[in-house]
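Quick heads-up: it's one chain on its own, the form predicted on its own, in C-alpha cells.
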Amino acid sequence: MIKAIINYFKEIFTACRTLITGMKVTGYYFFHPKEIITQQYPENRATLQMFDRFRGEVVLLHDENNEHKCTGCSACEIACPNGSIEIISKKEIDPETSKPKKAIDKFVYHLSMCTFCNLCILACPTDAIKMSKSFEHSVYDRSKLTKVLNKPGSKIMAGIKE
C-alpha cells in the first residue's frame, strides 16, 4: 500500500518535470522571436523553398527540344509497390536500322495512389524521372490526379540505349 502511494507521487513528480522541460523549449522560442522556424503558409507561398530531400510528385524530365530519357523499360512500374506508374509502350520503326524499336506511348502517373516512397526514381536506369518539390495537390475531382507525364510529341534523346 505504501509502495503504491510512493509510486503515485513519483509519477506525478516525473510528469511535472517533463512538462517543465517542454515549457522551457516553448518559452525560449517565445522570448527569442528572431529564431522562429514556423512557416507562415500560405502567406509566404512566393518565397517558400522546400528542403532538398523533399519528395513531391514524380515528373518526367524533358529538355528544350521536348526530348526525354525514358526508354519505356518499365523498371519504375515494376518497382512501384502500389501501381502508381503505368507505362504504355508502342513499337516504332527506327529510321537508321529500319528495325522495330520500343518507345513510350504514354507515361501515366496516378498521384492519388502514390506513397512518395522514391523506389521508382531509384529503379530508373536512365534517370529519366525525379521527385519534384511541388506539394499542393488539392483537387475536387480525383481524375485530375491522374497525369500523363510525357509531353505531346516528345521523343527519346539521341544516345539513350534501351
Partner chain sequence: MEDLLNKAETQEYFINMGPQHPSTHGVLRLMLTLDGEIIKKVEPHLGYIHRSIEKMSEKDSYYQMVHLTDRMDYLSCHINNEAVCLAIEKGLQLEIPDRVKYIRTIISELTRLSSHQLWWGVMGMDLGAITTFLYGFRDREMITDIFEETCGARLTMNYNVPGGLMFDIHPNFQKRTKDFIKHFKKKLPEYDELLSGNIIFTERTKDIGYLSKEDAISYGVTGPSGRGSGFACDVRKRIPYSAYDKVEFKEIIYTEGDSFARYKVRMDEMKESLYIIEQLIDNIPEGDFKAKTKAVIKLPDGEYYQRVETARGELGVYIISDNKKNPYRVKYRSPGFSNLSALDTMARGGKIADLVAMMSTLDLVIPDIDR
Contents of the next structure:
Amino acid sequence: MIKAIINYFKEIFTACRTLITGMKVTGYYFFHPKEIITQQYPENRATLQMFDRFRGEVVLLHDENNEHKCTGCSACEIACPNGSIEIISKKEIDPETSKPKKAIDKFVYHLSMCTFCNLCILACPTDAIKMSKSFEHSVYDRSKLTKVLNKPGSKIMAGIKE
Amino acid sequence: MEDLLNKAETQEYFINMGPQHPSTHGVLRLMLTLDGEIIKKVEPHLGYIHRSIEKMSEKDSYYQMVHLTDRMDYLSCHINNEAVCLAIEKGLQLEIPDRVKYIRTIISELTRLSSHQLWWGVMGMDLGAITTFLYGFRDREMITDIFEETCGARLTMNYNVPGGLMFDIHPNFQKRTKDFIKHFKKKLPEYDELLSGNIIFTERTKDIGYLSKEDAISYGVTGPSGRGSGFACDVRKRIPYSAYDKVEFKEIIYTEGDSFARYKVRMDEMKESLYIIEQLIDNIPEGDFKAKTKAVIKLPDGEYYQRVETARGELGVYIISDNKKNPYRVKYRSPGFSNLSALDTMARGGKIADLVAMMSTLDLVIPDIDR
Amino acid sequence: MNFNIYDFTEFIISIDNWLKQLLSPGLAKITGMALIGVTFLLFVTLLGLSIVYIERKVCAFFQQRLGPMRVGFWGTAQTIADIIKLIFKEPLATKNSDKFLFNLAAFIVLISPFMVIAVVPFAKGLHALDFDIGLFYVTAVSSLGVTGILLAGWSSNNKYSLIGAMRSGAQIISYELSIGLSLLAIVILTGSLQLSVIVESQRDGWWIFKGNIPAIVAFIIFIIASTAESNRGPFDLAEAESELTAGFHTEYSGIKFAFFFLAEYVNLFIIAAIGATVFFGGWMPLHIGNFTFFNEAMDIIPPIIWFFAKVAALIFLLMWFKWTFPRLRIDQLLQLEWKYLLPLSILNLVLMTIVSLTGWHL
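Any chance you could show the form predicted in complex with its partner chain after that form predicted on its own?
Next comes the full complex, and the chain you just saw is listed first.
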C-alpha cells in the first residue's frame, strides 16, 4: 500500500521532470534570439546569393556582340523528358562557304513544363545553354512562361560547329 | 447502470479523414468507421495523386526516366534515383568507379537524415507540439544547402545518371558535411529532450498501434516501421549495394512493435547514418565521377531488379527491356504502399488521436504510395 | 476630478457623482452601466488584439523565428489587419446546419469571459463588481463558455465539430472540480471569497510565498486545470488541429470565427488574472512582512502595473506550455484529472486546513 503511494508520487515527479527538460530547450531558444535562423526574404534580396550550380531556368548565353553558341542541333530538345524545349530552325547561307547551313530561328523554352532535371545542359555539345541562378519565376500571365531564349538579331559565334 | 447502457442505442458512423486533412500529409483519404472515438475500421482510398510515373517511364529513355523517380518519394529522392541507376547499370554490366559509390552512399545517408529530421518535426506537429516542426527543419536546412551546392537543387536533385553522377562533388562538399555532422551531433540530444523523454509523448506512443512481426512480414512492412516490429529487413545490410559493404553500421531493430519502437528506430538510425558518413567522408577515393556510357542506352533483353533501402523502407525497381532505347515495362515496389496496408490492423481499437500518431510513425509520403 | 494612479476609488466615485449631477438618478445609473459596458468592450477588443500579437511573437521566438514583421513596426499592426480581413470575409454556414444556434454559439462563447472580467480587480478600486462571493461567481460563470462550444459543435452539422465539442464538454466538466478545489485552498487562508479581501489579505506577502507548500501545489494544480479549461495546448483537444482539423469551429468563418478566437484569448487573460489575484496578490506590490523600507520602495510602482506584469508573466508561462508540449489524448486527459489532479487537490485541501489551523503559514 505504502509502496503504491510512493510509486504514485514518484510517477508525478518523474513526469514533471521530463516536462521541465522539454521546457528548458524551448526556453533556451526564447532567451537567445541570436539563434534565430529565418531570413527576411524580400528585404535581403540584394545579399541573397544562390549557389553556382543552382538550377533556376535555362538561359542561352549571349556575349557582348549579341552572339551565342547554339548551332540548332536540337540535342537538348531530344534530351528533354517533357518537351520543354522547342527549336525552330531555319536555313542560312554561310558567308564563308556560301552553302546553306542550319541555324536557329527561335529557341523556345516552356518554363511552365520544365522539371529542372539538367539533362539539356548535359546534352548540349557546344555549352550554349546553362542554368541561371534566378528563382523568382512567378508571373501574372501564364503565357509569359513561354520564352524565346535567343535575343532578337543574335547570331551564332564564328567557329562553332556541330 | 448496465441496463441503461444496454438500452442506449449507439451507432457506428463514418468519417472521411482526407483527402484534405492536416495530418494525412497530402491527399490520402481514409474512411474511418468509428464508434464514438474508437476506430472500428480504416479504409485507405488511393489515387488522388496518381501521375502514372511507371507508364511515363516507358516512353522515356533510360537517362530521362531517372528524374521522374524524384517525384515518387520526394524525401528520399537521391535514393530513388540511385535505385534506377543501379538497375540500369546492372543491365549494362557497367563497372562503376569507387568514387561514385562512395559519393552515392554519403548523399544517400544525408538524404535519409534529412528525411528523418523532417519526419521527427512532423511527428511532433501531429501530436500537437508545433515547435518540433521548426527545429526539425532548422537542421534539415543545412543538408538541403549541401545538396543545393553540389547537386543544384534542394529537393528534386536528379544527381544520378546511369553510369555515375551528373557532376563531381563541389569543393566545399566535405567541409560542409563535416560542419553539419558537428552541428547535428549537438542538436540531436535536443530531439530526445523535447519528445523522446516527454511523458505526454511516451504516453501517446507506447503500446499504441501494435504491429506483430508476423503481420509486418505478411503485409511487407519494411524500413524503420518493419524494424520496429523486429523484422530484420535492412537492404543495406542484407544485400549491400554501393559502398555499404565497406562501412560498418548497426541494423537497428526493436521488438516492441508499437509506435514508440518505430520512433526509436528512426532516432537511432539518425545516429547510425552520421556514423556511416563519418567513415566515408574523408576517404572518398580519387577517380572519375562517371563511367563511360553511350549517348543512347539500350538494355539487353531481359528483366532487371534492384532493391535499395530508402528512408521509408525497401524500394524495388523492376525493368523489363526488349533491347530498345526505352524500357518495355517499369514497376516500382514502393515502401509506402505496403506500409500503409498495415494501417488497418494497427489502428483497430485505437482512438482518432492514436491514428494520427500511427500514421506519423509509418512516415507516409503519399506520392510514393500513388506514384 | 482627482485622478490618482495608486488608488482609483475616488476617481470612480467622482465620475459617479458627476453623472448624478448631470442626469436624473435612473438615467445616471443606465449611463453608468453603458459606460462600463463600452469600456469593457473596448478593453476586451484591445486585449484580444494585443494578446494575439504577443502570442504570435512569443511562439515565433520559441521556434527560432521572428514572427509577423511586415505590417507596422515589427508587425505590430498585423492583428488589426487580420481583424479587418475577417470582418470583410463572408460568414458561411454549412448546408443543413441549425442556422439559429450556429449564429448564437459565436456570441455565447463571448458572454462568459465578459461576465468574469467584471469582477477582476485591476487596481485598487478599479473593478466593475465586488461581490462577497466573487471567487464562487468566477468559477460558476467561467464554465458557461462550454455551452457555446457545445452549441457550435452541434449546430455545425459536421462530425469533426461534434467530436470536438463533446471532447470539450467532458474536459471542462472534469477540470472544473480541480480549479474550484485549488482556489478553495487559498480561501481557507483568507476566509473570504471576495476578491478585494483576498487582495488585501496579501498586504504582507503573496499567498504563494506565505501559504507554505500547499499554496504552491494549489497554484500548480490551478495552472494545469485552468489551461485545460480554456482549451489551450497541451489540452487543446477540442480544436486538435492535426486530428479534427479545427474541432468545434471548423465551419466558422469571417467575424464569427474571430469571436471564438477572441474568446480563447480573453479566457487566457482571465485565467492569468484570477491566478495572479489569488496566488500573487493581484495589484498588490511585492511586500515582505514588516520590512517597511522595501515595501515602500515597491509601492512606488503603481498597482495597475503590478497587476498587468503578473498577468503577463502568467500568460507567458501558459504560452511556454503550449509551444513545448505535445497534445494529450482524451482518455489520458480525463485520467490526469480524475487519477492525479483531483485526489491531489483534495489532499492539498486537507493539508491546507492543517496548515491553517496550526498557523504554519505566515
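Note that this is a predicted model, so its numbers are computed, not measured. Numbering follows the first chain given and starts at 1. Whichever C-alpha set is largest while still superposing within 1.5 Å between the two forms counts as the rigid core.
Participant: At a 2 Å cut-off on C-alpha positions, does Phe116 qualify as shifted between the two forms after fitting the rigid core?
Facilitator: Comparing the forms between the two forms, which are aligned on their rigid core, Phe116 does not shift its C-alpha by 2 Å or more.
Participant: After superposition on the rigid core, does the Cα atom of Thr26 shift by at least 2 Å between the two forms?
Facilitator: True for Thr26: a C-alpha shift of 2 Å or more.
Participant: How about Thr146 - superposed on the rigid core, does its CA move between the two forms by 2 Å or more?
Facilitator: After core superposition, the displacement of the Thr146 C-alpha between the two forms stays below 2 Å, so no.
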